[in-house]
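First, one chain by itself: the form predicted alone, in structure tokens.
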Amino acid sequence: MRSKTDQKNVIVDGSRIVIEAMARAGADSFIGYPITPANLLYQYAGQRFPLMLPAPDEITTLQWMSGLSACGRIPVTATSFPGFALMIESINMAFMMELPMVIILVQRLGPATGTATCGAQGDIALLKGMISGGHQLPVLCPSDFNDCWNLSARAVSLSAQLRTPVVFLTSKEEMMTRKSFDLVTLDDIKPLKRSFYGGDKPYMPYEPGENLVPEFLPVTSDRWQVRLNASTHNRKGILQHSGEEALANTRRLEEKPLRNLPDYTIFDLDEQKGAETLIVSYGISAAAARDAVAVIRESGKKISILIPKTILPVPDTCYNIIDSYKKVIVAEENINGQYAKVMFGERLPDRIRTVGETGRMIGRDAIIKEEAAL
């Protein structure tokens, strides 16, 4: 057991932890337009990142990020739904061009502008369908401050490894609430070491490489032409209507995050032998779910809990865990069971139950009540 002299307790919020982790991991640019409840991320990034550019709006933010990414940087931004909605077209562009970047999405109560100072978990369905064609971006979601640290670093490295935008999904309470935290519990973060194309043949920007990921070369190269294209294109990046090679490239974009999913499947699983019921929760609601499980176990019942941290694409491993239980409760801070429906469709199986809330965080008692009713 560590003594008090081994501790380094500070009062801190999740925003500072996320920004520090991403900076240490190798993200080198922050572009942003301030919006509540992502303002602290914007503020801290201005203090910590080598380059910080305040954009005039969210559309410009993603365009500038795309330009920086094309030049070999790893840019980051932070926003909430109203700003994210304006970014979607440019995120599709970056997805098609295969540009590494990280978008921190701090969820707040909707619809529309909703309530800027009230948290929520209402953007999962949006993220599932935001890319035209139904393709998926990697979405990572922290459930505590240690996740804010480790997953932030992973989001940065993943964006470069897969040549793709990555969404870091969080919520108002996780980013703005300050609490006592022991910094000694944080792991060391090694900065990303990027490698660029160094071959002797002309560069093919969309030539599939290992695990369907093309090698990257910044547009600043003084040796080879670098052609990036947001429209349907072939391996050279040349515009094509619907040629065989161009459509094969589009199919690769569908397969790329799925082929590599085992490498970024992250979750916590606390299984109790003999349990027939599983609680599934994520993000800010995971704390209430953990508390509920502790109370239920104290009553003598057996129960397990799964905290997914790779939210999208949904990993097969998580499906396999869920399928091994007779009864499943999915707890999330929305009133329409978005993550449950992402996993199982609009008509949920009878064994899948949901606990939701709007305008306030889920309490452990709501989860306990639902478990007792099974």
Contents of the next structure:
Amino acid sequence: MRSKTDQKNVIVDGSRIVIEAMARAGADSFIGYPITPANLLYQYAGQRFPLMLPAPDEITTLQWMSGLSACGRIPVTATSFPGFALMIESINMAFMMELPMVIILVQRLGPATGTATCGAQGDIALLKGMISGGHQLPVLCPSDFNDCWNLSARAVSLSAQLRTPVVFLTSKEEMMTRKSFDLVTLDDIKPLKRSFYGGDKPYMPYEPGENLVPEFLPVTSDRWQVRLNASTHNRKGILQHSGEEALANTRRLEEKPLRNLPDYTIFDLDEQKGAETLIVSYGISAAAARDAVAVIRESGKKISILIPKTILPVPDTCYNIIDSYKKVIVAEENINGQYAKVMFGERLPDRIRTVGETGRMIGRDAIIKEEAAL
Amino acid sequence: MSNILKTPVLPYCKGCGHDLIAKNTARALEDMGLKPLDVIVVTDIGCHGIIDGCLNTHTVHGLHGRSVALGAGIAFGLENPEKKIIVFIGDGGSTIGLQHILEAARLNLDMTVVVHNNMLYGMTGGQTSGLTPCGFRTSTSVSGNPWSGYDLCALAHTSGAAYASRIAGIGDISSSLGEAFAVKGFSLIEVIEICPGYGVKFNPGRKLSEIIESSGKLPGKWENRREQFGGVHGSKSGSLFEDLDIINSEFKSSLEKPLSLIISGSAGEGVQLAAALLSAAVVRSGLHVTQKGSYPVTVGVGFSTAELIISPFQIGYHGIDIPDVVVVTSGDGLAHCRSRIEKMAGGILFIDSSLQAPGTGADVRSYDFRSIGARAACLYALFRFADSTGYISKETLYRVISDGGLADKIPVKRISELIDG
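Next block: the form predicted together with the partner chain, after the form predicted alone:
Following is the full complex, with the preceding chain placed first.
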């Protein structure tokens, strides 16, 4: 227990924590386009990032980020669904070119423009299916301020480690609500040390390296030619229709995030021996789920809770944990059980129950009620 | 044999202007003494884009219409100003990505855009593009395009491009390309060609020079004398946490369980500031707090509401369904949280005396909050809250106001008189 005198209590919002963490972790460029509820992130990035540029639209945002990434930088942006929708083709490009970057997606109420100042967890199904071909980019999702700190740094390092765009998934209430918080509880963040290709042979931008990740070399190299390509391409980065080498590259893109998944499987698990019910929740709904578990336990019942933070791809470890329970309640701020369906399909098995909400956060009592009804 | 091109045989139809542009680009770069790795060629989607495999330069092949923005990103990230960024794009790409051209011109980024304008979409079947001249026939306007095409050079020029030029893709065009490449800043060169596959087929007998003449968009050169974009590199401030006040808990609170509080008033009347000051006072009292604001997107009109949870324990979920305490200082504020006030079975409602309290189980306490001015009404109400409940001392609120340098802006003395009589 830390004594009061060691504390550094402040009142802070999640946006400030995320931007500070990403800057410390080595992200060096931010491209901004205004959108509620991501504006605080943009504002703070302007004060903190070595390079911050205002883009004229969200397609430009992703293209500028891709150019910066091609030069060896780690760019970041922050947006919400309407902006994210415009970015999707370009995120596919960055995925195909294998360019590190972080996209902070601050969820708000949809569809379409919806309500800009109302939170939601409605974009999980989109993130599951947004890469043509069904491939998956890593999606990390914080459940509290300490996650905002640690996961932000991990998103930056993961993007470089896997040579991929990473989505950092949050929501309005996580990024805009101010809370009292003790800064001393934040761990040190070590800045990313990137190494680029230094071999003596011509560089092959899509030659599978360790764990299927090709080594990176900026497009500004004076020594070796660098080719980046968003079309189906061979290991050299040259466009090919559907040759064996090119399709092997596409298969590698499928395999890369999955094979490395154990490296970035992040979750909180609080199990109670003898519990037969597991509550699964993530992001903004996790706090209510934790509160609900405390109340249920106080009533003498046994219950466990899983907070996945690597939410896509769904880690095997999470499936194994869920499979070891007779009853599972998935709580998320949408009315269609998006994450539950991502995990278990459109027709959920009987043992998987959902608690949903739209237009407001899921409260503790809704989860308690569902548990009582099992 | 060129050192920029890997092969003299390029994958283009006989007579295609793309072949001419690629070879003359190579010649121009070599004439400038550039080595292949001094050059980054960004290509768009379209027949011109398949040049990548024939180049010894760095190559980046992106999406349809986005190559100029992608090249701009590289221009921003470039640390060696001697590198040359060249973007190849077609007429179709230049309209889907028109904004990117205008933006790069406006910022005067150091790059050259070579527009392969063959007046139609050649890769997809010869459809009309935004640069197809009036009367030119395509697969989708067989009796001739009824509209004129954009004047790309004029658009780039008026957006601020250091250099824009239009030429006919005939003969040796290397010196024209070289002139564009040599520009420090944004240059665009539009090369007009005729697609041997579709342009010739649908417009038999028409000569390129005659088509250019009749389109009214003649060859020319347009310049703006201005400095190229100089970059915005350099480090910014230190930690964002340095801007935050470290708040020591120097006061005590009698609060033993979480309390939810809604402050609801009108935009521009200091609701969020009052909430922030209360939050600081809460932390000074050794408690935890969450504070979220809610207001219409217009910010300056309508309601403005702050929701706070105050607790002696760490706070998880920070939503409020039915509040313990509500403070209402205006009609806007009442309208916004009326339904929640009606659901209250207990707790306290502090409400401005000009307003009719809704039916509620809360203990209604009516004061003339607005008597000290609309902008201070919320703070006055919070002092009433502090005085009535004792969870936060008035002294703590005073201290937060004075330490925040707001003592002159908030009528604390008057508030004090009103409360203490």
